[in-house]
Structures are given as C-alpha cells and as structure tokens.
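Take a look at this single chain, the form predicted on its own, given in structure tokens.
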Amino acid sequence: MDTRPIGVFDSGVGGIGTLAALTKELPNEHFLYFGDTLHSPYGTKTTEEVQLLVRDVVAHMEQSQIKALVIACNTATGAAAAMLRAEKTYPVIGMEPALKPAEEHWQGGRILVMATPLTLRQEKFFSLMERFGAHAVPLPCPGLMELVEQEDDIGAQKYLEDLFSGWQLDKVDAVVLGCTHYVFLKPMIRQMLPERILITDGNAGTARQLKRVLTDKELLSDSLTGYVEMETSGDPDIVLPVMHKLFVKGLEIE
C-alpha cells in the first residue's frame, strides 16, 4: 500500500470544503492542501493565465512526492485538467458542477448553475451543458468567491439575496454550486430557498471518484490514521487560521 500524500489544490480556501469531503471518504490518507491565495481569484483570469499558475502549484506539490492530485477548483479543472492528465503519470482528479443530479431532480422548472465567469466560458462546461443542461441556466457570480475568502457573511448574504431576487423561486427546481468556495455558503443558501429546491455540489462525487481510482490503481494507504497538511502562497499567518477554521466547518456540511 502507498502512504505518499495526495495533493489537493485550489485558487484559495474554497477547496478546503473538498478536502473535508476527501478526508471523510478516505480517513487513512495523507492529504497535502495548497491554496494559491496570492493569485486568487482564478475565475476572472484567462485560461492561459490559470494554466501557468497551475503548473507552478503542481511543481511545488510534486516536491512532496504526491501519488495523486485533486484539482479542488472548477475553474482550474476546466482550464488545466486535460493538460495535466496528458503530462503526468499519477492520477489527476478534477471537479465539475454537479449538474447531473440536479437534472435528475428536474420537475418542470429551472436549474440555476452558480459559477465563476471563467468556468461558464470553458469548453468543459459547454460539454457538461450538452449532456445534462437541458433545463439549466448559467448564473455567473463575479465577486462571490472573494466574499467567502474574506469571510464576509454579511456581504455574501446581500449578494445572494440580490442574486435570487431576480428569479421566481417557485419555478426553480435546483441550484448547482459550481465553485468550491460556494459550498461554505450552502447553509445560508438553504435558508433562503424553499426546502423543495435541491442544492448540489461536486465534493462528495469527487471524493468517491478519488477512492475508486486509488483502489483500482492499488494506491490506497494502509496507515491506521491519516492526516492533513495545509500550505498557502499567501501570508500563512493570515491564511492558515482561515483554512483551519473552514476545514472544521467543511466537516460539518452535508
């Protein structure tokens, strides 16, 4: 069995929610998380800019001899997952908006897909829409990710109230959280929406996919207990306490 770490990265702290889901699914693994907060947000950059940033992050994580990589960011997945899979010998697991379960829940209304502007412009998202987006409406959310990074709950609530005020919620069946940062707003969003509206995110599906891949490739750890390390390209004195707080919060989010 393989006790090398699994690399997990995001443009900032949003992927911490994915990290929490991964640790719940694979409690015996060693996870190394990197938040590229110095260059956040990715969602308003070009694809080429994101690819350059991703290359630097991955090169840094490879110094720790990672056995697999999870791109805990929808934007970075769309921009760089195919590139990395073509170049790397270890498994690369990406994220995508959880549109399929939302479509399966369809009852005649709309499915709102919240995501960063770049995610919604990418070919990967267009492909996803062709498969599962018959009733979906892309909802670009510029600036919302930054409110999560800043832990600005008041600003986030106002943003979401304005966002949903433009929709007749009795004609909405599901809301897809197409950015890992938005998962931390799930409890807030849940309070704003009628209970019958499904809220989906890609964290649990990504965790199950990672477990399947590690099992198939015989890369699972036989360690009795796993552990998590966190790093940031930003100021660690400021960012790491936020990461640790969000990790605990992420463990509590269903």
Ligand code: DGL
Given for the second form:
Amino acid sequence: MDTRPIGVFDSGVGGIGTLAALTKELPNEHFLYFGDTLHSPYGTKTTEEVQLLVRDVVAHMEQSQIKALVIACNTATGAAAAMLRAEKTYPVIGMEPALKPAEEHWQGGRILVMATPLTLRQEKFFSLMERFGAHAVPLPCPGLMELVEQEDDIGAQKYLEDLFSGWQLDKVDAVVLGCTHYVFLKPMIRQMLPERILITDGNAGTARQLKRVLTDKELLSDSLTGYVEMETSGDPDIVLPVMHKLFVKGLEIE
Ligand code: DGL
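Show the other one: the form predicted together with the named molecule, since we just had the form predicted on its own.
Starting with the chain above, the whole complex follows.
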C-alpha cells in the first residue's frame, strides 16, 4: 500500500477531464495535476520541443515523490512516452486516440479521428492506424485546444461546424476525440452529430489502465479519502478557477 501521489499532466486544462475519470476509478488516491499552460499548445510544436517541455514538467512532479505518472495528453504521449518509459522506474501511463472501439462500431462508413497535428505525425499513431485504422481518416484540429482553454464555446461551435461541414455525416460511423481538450466539447459535438455516430475518447480506458497497473504493482493507496491538487505554469489566478470548473464538468461527462 502506497500513499504517494500520482502525477498527471497535460499542456493545459485538457487533462483535467482525464483527472476527473481517474478520481472516479480510484477514489482513494492522491493526484497531483500539472497543466503546462505557459508552454501550450504542444500540438503545433515539434517532437523535440515537446520532449524538452515534458522533461521539465516531469522533473517538477518528481519533487513530490510521485509513484506513477499519467500523461493526460495524446500529443505528449506520442512525443515522449517511450522516452520516459526508457528512463523511469515508476509506471508511465499514456493516452492514444480511442480508435479500437470506433473500428468495432464500424458500419461501412468513415471514422473521423480528431487530434493535434503533432499526434497525427507520430510513429505511434501510424502503428495505431495499422491495427485499427482501416476506415479512419485523420483530422488535424490546430487551434481547437485554444478555444477550450479560453472557454470560447461560440468559437468552438463555429470551428466544429466548419470541420464537420466537409463531411457527409450519413457516411460517418464514429468520431474519435484524440486530444484530451476535445472531450470537454463532447456534449456540443453530440448535439451536432446524428445519434448513430459513436463518439469515443480515452479517459475511462486510461483510468482502468492506471488501476490495473497500480493493482499489479501493489501501489494502490489504502487511505480512506483521496484528494486532488492542481498546478499550472500559467497565471494561477486565471487558470486554476478554469481547472476547478472543468473538473466538475469532467465528472459529469460520460
Ligand atoms: N490535450 C493535448 C492532447 O491530448 C493537446 C493539446 C495541445 O495541443 O497542447 O493531445
């Protein structure tokens, strides 16, 4: 039994939805969340730039003696998960676009994979496409995470309308939210798409994976109540209230 914290990070507020899913699955754990707001977005940077940023974030989290790390960011996972796993002795859990359940739902149409440009350029994504991407179409969404960070719902609605207007929706079977920021737009996207289109994301799967790993390695906490701490490299007066609000919203998103 181990009461040390679990580190969770993203380029900004996107991973807060993942964090909400983690607390639902593991209510006795102590989570430490870091949003690298000052250096966001990651998705329009190079792999090398993101690796350097991730190193700094992780070094900061290690000062709190984390027992495991969750990369609550598809982009940082693609760019830096393998690097971290090669270096660290604690478990590193990453995220990837939830293509498998989308492909299982395939009914003859297309599967749209929304993600950042950098996620879609990674070797990791190519290998995912080889396994589950027979009907998938990558859809880079530069600029969309910023609208979530700014809580710009009108801008996001417009962005998504433009994005989906290029597709015949009766020929789309699933939409994969391959960036943790986009999960906060799920209720909006659900309203825009026909009911039969499945929308997938990786939050619940990541939470189950973390639980499996902690159980296997006997790292679960036995404390009676868990808790969450949040930090940002941006202006805490601006970012922390948004994080708190999104955490509550994240708890409600299925
Ligand atoms: N939330 C991140 C992801 O899951 C990316 C956002 C960014 O571009 O920084 O990919």
